[in-house]
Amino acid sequence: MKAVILVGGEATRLLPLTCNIPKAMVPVLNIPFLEHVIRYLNEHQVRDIILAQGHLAKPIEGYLGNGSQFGVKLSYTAEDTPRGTAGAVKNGERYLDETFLVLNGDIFTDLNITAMIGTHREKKAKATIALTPVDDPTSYGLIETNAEGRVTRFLEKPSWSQVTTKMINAGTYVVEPEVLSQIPPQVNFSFERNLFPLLLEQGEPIYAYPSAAYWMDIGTPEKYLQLHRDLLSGKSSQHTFASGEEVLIGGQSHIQATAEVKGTVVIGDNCSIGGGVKLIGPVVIGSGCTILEGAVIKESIIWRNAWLGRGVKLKSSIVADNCCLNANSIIEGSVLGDRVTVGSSCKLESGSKIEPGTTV
C-alpha cells in the first residue's frame, strides 16, 4: 500500500510559527510533526510514501531524506503553483498504480487505517473517507451517509442551520487509482469540493469510515497547544504518557536541585534549568534552551535554543526557535515566532502574535 501525504497546504492559520518552517515540520514533543505521521504509517505497514510538497519544501527533504532511517521509502513531488488537495495528488500520478492512501499532513490521529483499508476493499469502494466527530463542525466538511455507510451528500463548512451531523471529513482517504483520471492536470482541484462531489454525481461508490479514535489538526496555535496537552495526558495511543507526572530529560541537560517540576514535562538535549525555576506541565522544552533562576513556565511549548532570563513568567504560550525573553518579562497566551526578543519587565497581552525577528 502506498500513501500520499499532503504537506504543501495553506499554513497561514499557524502563523507566526510557520513563516520560516513548513507546518508539517513544526515540532511535536520535540520531533517534527511529519515524522510522527510517517512512523504511524509504518506501524500500519504502509512504507511507500509520496510527499506532495509546496511551501518551503527543502527543509522537509533535508530532514527526511529517502526515509530509510524511518524504515520507509520516500518520494517527493513539488508544485510550482498551488493545485489543491486533489491536484497535488494528480501531480504524483506516476507513482500511483494501485489502491493508495491520502493523508492531510497537519492531522494527528490514532485512526486504524489497516481496518479502514479492509472496509474499503470489502465495500468495493472507489473512495473511502475517514470521519470523526467534532463539537463544532462549521469549520469543516460534513459528510452524510445512508445506513450502509455509503456517502449521500457533502457539505463544506456549513452554517449551524445546515448542520445535520457532527461527523466531519477527517482528512484521510483510501482511493482507487482510476479515480485520478477525473482530476484535470495542472488545475487547482480539491477532493472535498470537486472530486468527491463529482464521483457522487456519477454514481460511483464512495463510503465513509467513521471512527472515534483520537484526532486533532494543528491548523491553529490553539490546536497545536491542545495537541501537546492531549499527548502529555495520555489521550493518544501512540504515546505512553499516562501518569500526568512524568518527566523526560534529554542527554546533557541539567536541572538545578532547587527547581520544581510538576505534571508532565519533556526537556530536550543540552538544556540548562536554573535554581528556583518552576515547570508546571504540560510543558515541552526543546534542545539547547537556557532557563535562568526563578522563571515560571506553565502549560507552554518552547522550541530550540531559547533563552529565558531570571524571573520570566511564561503561561499558555508557544515560543519558537532562538527567542530571547529577558528578565522578569511576562508572556501569557501568546505566540512568538523565531528570533523574537522580549525586553526586561515587558508584558505581552494575551492573544499576542509576534512576528519572527521582532524586538518588543
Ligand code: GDD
The other form holds:
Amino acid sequence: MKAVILVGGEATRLLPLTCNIPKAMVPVLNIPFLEHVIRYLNEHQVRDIILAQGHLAKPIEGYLGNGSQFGVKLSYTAEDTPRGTAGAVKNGERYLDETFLVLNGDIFTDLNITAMIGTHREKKAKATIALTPVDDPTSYGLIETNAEGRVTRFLEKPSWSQVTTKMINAGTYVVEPEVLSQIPPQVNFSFERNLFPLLLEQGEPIYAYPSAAYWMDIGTPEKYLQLHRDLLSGKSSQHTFASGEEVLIGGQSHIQATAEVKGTVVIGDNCSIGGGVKLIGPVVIGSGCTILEGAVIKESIIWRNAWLGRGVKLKSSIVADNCCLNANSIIEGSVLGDRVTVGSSCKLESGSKIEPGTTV
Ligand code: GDD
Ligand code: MG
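The structure above corresponds to the form predicted on its own; please give the structure of the form predicted together with the ligand next.
Full assembly next; the chain just shown is listed first.
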C-alpha cells in the first residue's frame, strides 16, 4: 500500500526550532523525526511513500534521497504556497490509484496500521480515521462516532464548550482514491475543515479506528520534550530502553570518569563530556558536542555541535544546532534556535525562545 506523509505547512508552534528546517526533520533520539516514521511504515510493509512537502523541501530530499537506504521507495511533491492537508494529497494524485494511507508528518505512534487497514476493508469505508484519546481535545480535531464506529461529526479545534468526547483525529487515514475527486485542484483544502465535513454531509461511509497505542504529536516544544521523556522511559514499543538507568554513547565520544550520569541518556558521535559534568536524564546530546567541566544538564535535548562552557546549567530546554553556551550560563525551560550564543553567567528567563543566530 502507498502512503502520503504530510510534511509541509507552517510549523509556527515549534519555532524557533523550525526556522531553518521542516518540522519533519527535527531530530528525535538523534535521527530526523521522519526517519522514525519511515521505519515504522516499513515495519508494516508500507514501502511506497510520497512525501508531500511544502517550501522547505531541500533538507528532506537531501537526507532521504530515493529511500533505498531505508528500504523504501520515496517520491516527492512540493508546494509554492501551502495547499492544506487535502490539497497536498491532491497534488500527488498521479501516484494514487488504489487505497492509500495519509499520515500527518508530525505524529509518533505505535498505532497498528495493518489492523486499521483490515478494519477499513471490512467496513467498506471511503475513509477510515485513526482516533486517540487526549486530555485536551481543543488543540486537535474532535471526532464523534456512533455505536457502529461510523464517524458522525468532525470538529477541528473545538472550544471547550463543544467538547463532547476525548477522542481526537490521530492524523492517520486510510483513503479510497475516488475521494480525491472531491478535492478541488490548485487551492488550499483541508481534510479536517473541508473534506471530512463534506464527505459526512454527502453521507459517505467514514469510519473510526480508535486505538490506545502510544501516540504523540511533536508540534510544540513541550510535546517534543514529552516524546523524548516517553521514548527514554520505554513508553513506545519502537524503542526499548531498559527501565530507568541507561547510557548510550556514540562512536568516538568520550566521557570523563568523574562525570555523573543518572536516568536515561543518549549521546551521539564525536562528543566530549568533561570531568564533574552531571547528566540527569532524560537527556539526548547530538553528535559533535563539547560539554566542559562541571556543567549540569537535566531533562534536555541538545542537537548537533553544541559547545557548553564550564559550569553551564541547562534544564528542561531544547538547544538546536551549533549553539554556544558560555561558562556558568543558566538556561531553564527555554528553546534555543540554531547558532545561538549565550554569554558567560547569563541567566535566561524561563520560557525564553531565542531566534537563530542571536547572541544573548
Ligand atoms: N504538504 C503540506 N501542505 N502539509 C501540510 C500542510 C500543507 O499545506 N498543512 C499541514 N501540513 C502537514 C503538517 O506538516 C503536519 O505534519 C500535518 O500536515 C498536520 O498539520 P499540523 O499543522 O501539525 O496540524 P495540527 O497538529 O494542528 O492538527 C492536525 O493534527 C492533529 C493530530 O495531531 C489535524 O489533523 C487534527 O485534526 C489532528 O487531531
Ligand atoms: Mg500537528
